[in-house]
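Listed next as structure tokens is one chain, alone, in the form predicted on its own.
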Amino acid sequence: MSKIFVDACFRKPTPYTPVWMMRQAGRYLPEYMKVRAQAGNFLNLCHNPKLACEVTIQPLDIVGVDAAILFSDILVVPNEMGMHLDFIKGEGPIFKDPIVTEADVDALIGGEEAASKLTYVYETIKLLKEQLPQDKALIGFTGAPWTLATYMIEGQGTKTYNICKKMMYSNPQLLHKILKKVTEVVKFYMEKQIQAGADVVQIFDSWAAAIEPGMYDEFSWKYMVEIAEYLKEKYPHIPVIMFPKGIPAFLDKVYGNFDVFGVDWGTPLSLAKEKLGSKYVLQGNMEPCRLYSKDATTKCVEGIQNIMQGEGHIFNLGHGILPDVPVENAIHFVSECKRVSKK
């Protein structure tokens, strides 16, 4: 059976225009809030291929979305790579043993030795591929390099990356070894998600812009467009999604052997059709706080119609759902996009 969103990421006529939204599966939904509190923790719900696979589906139930993403989070790589990690409530993930030298990068379990250690992430995968409607495609995911790289470095969360700019500028070696390590690990991650059953990959750079525009394609974008161009020659049936947020000075120079470009919310849609529109299909653009208003949702998705004609398009949001949003509303942007796209 045809998958409306692998067909869209192909540019294949669709009925309409789909839709799932970043982060679909999360807080915000009741359903989910119960079954985290049965793991336990949110690192026990990344680890449990069966609670796993049942927040991964909740949004496909609840909200009507036309694809599954595979419920984990992109630190699980670090954390196989041989680095401690712990979310901490209030605070978030921390690594107690940041990367500092070359002998703590030395250290890390590397390539297909890492990537063999999530056996959960696969599993899961399987899980989902039993219980997934055919029609429904899923999504499978990872941080871009530097994004990861952005935690094993400074430790956990940063609003100014100084640690790693730091390194950047006065350690650039050190800080593309650390990348080429990640970058191999990922590798093999995404093509065993890929052979586990998922139907779609995306490279998450959520730290993209914590790079000045010039010196973005070399600490960033060649290793994701390296990852990318290892799975397209290897499965060219699968689609790939990249995803840099924040770098609209970046899209004169995006290139690579990929299919979806996600547009950030910060970056106009149109700029981005203009530059990208006739070698990528794109995704999104919503400003996830306006699935506070249904008047302010129906808006913009018709507002994201008139730009793209239905045209190379996925819809999403430009970045992840909010914790607080209430599910109508997000049952409301999903009919929305139905709505104005039908064919």
The other form holds:
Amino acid sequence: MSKIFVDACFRKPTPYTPVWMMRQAGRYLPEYMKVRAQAGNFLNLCHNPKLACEVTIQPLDIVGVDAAILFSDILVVPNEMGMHLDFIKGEGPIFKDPIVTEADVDALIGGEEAASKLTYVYETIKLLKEQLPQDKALIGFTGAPWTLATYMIEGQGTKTYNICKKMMYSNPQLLHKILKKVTEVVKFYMEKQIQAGADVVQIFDSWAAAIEPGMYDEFSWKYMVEIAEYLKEKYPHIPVIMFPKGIPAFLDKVYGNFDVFGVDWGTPLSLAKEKLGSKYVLQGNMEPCRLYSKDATTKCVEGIQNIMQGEGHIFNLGHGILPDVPVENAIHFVSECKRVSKK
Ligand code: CP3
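Starting from the form predicted on its own shown above, please give the structure in the form predicted together with coproporphyrinogen III.
The next block holds the full complex; its first chain is the one shown before.
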């Protein structure tokens, strides 16, 4: 059976424009909170294939999206490269021994060896393939090397990126060494997700906007393209989605072999369509806070449909759904996307 989401990624005709939401499995769902409590904490949930599978499927049943995104986190990759990871309540992720020197990079586990340690992710994907309805796609994912490196160097989330930028401008070789090592692991990681059964993969460059536009290619995009092109060469039937958040000044310079470009909410969709719409399918891009109001949601969905006309498009938010969004508003978003785009 063909999957509407995969068809849309390849610009094939679909009965309506498919829709999913970044961070669709998460804290806005009481059902998620229940399973997380059962797991004890967030990382335990990522490590438990049976429970991770359960929360991956929840938004399909509850909200009605057309694709499931694997429940995991981007930071399991540096974790399995040997960096100790904690999620502290109210503070988010922490690596207590961030990378400072070249010796720290050399000490990290690299390549296929690191990717092979993420067995719980592949197990979750295999369980999902047994349990997902045939017409729903399963999206695997990774963080972009740059976004992962920001956590590996800063040790936590950051507003200023001052530690990794100090490295970028004063010791770029060391930053490239980190980015190369992460890129190698991620290639194997994505490949193993595909071999386990992922139908589509997305590369999240959530912190793309931290890099000045003239240097974005050198420190992030070229590594994302290297991963995408490695996958497209070996698995041309698997769509690759790129999501670099917040880089409208780079739209003119986007290149590479991939299928879908994720448009963040700060980039006008009409501009993305003009620059990239003939080459790539576009995904997005409702401002996630519109989900606080059903009216604001409907207006935006109609506006997006007006621009894209159901061609070369996948509905999504322009970044992740927030934890205090009412579930019924998320349901409203998904049903409005289907209503306005029904052929
Ligand atoms: O539904 C989905 O999208 C799948 C699951 C998913 C999670 N994280 C679950 C999660 C995905 C795709 C991610 C990606 C991720 N993780 C990104 C890139 C995506 C983006 O939003 O830009 C980033 C930057 C991270 C790193 C990360 N993970 C942070 C900064 C945090 C803490 C912030 C917060 O919201 O508390 C996490 C934790 C996290 N990842 C949660 C979930 C559901 C919340 C954990 C919990 O309290 O249950």
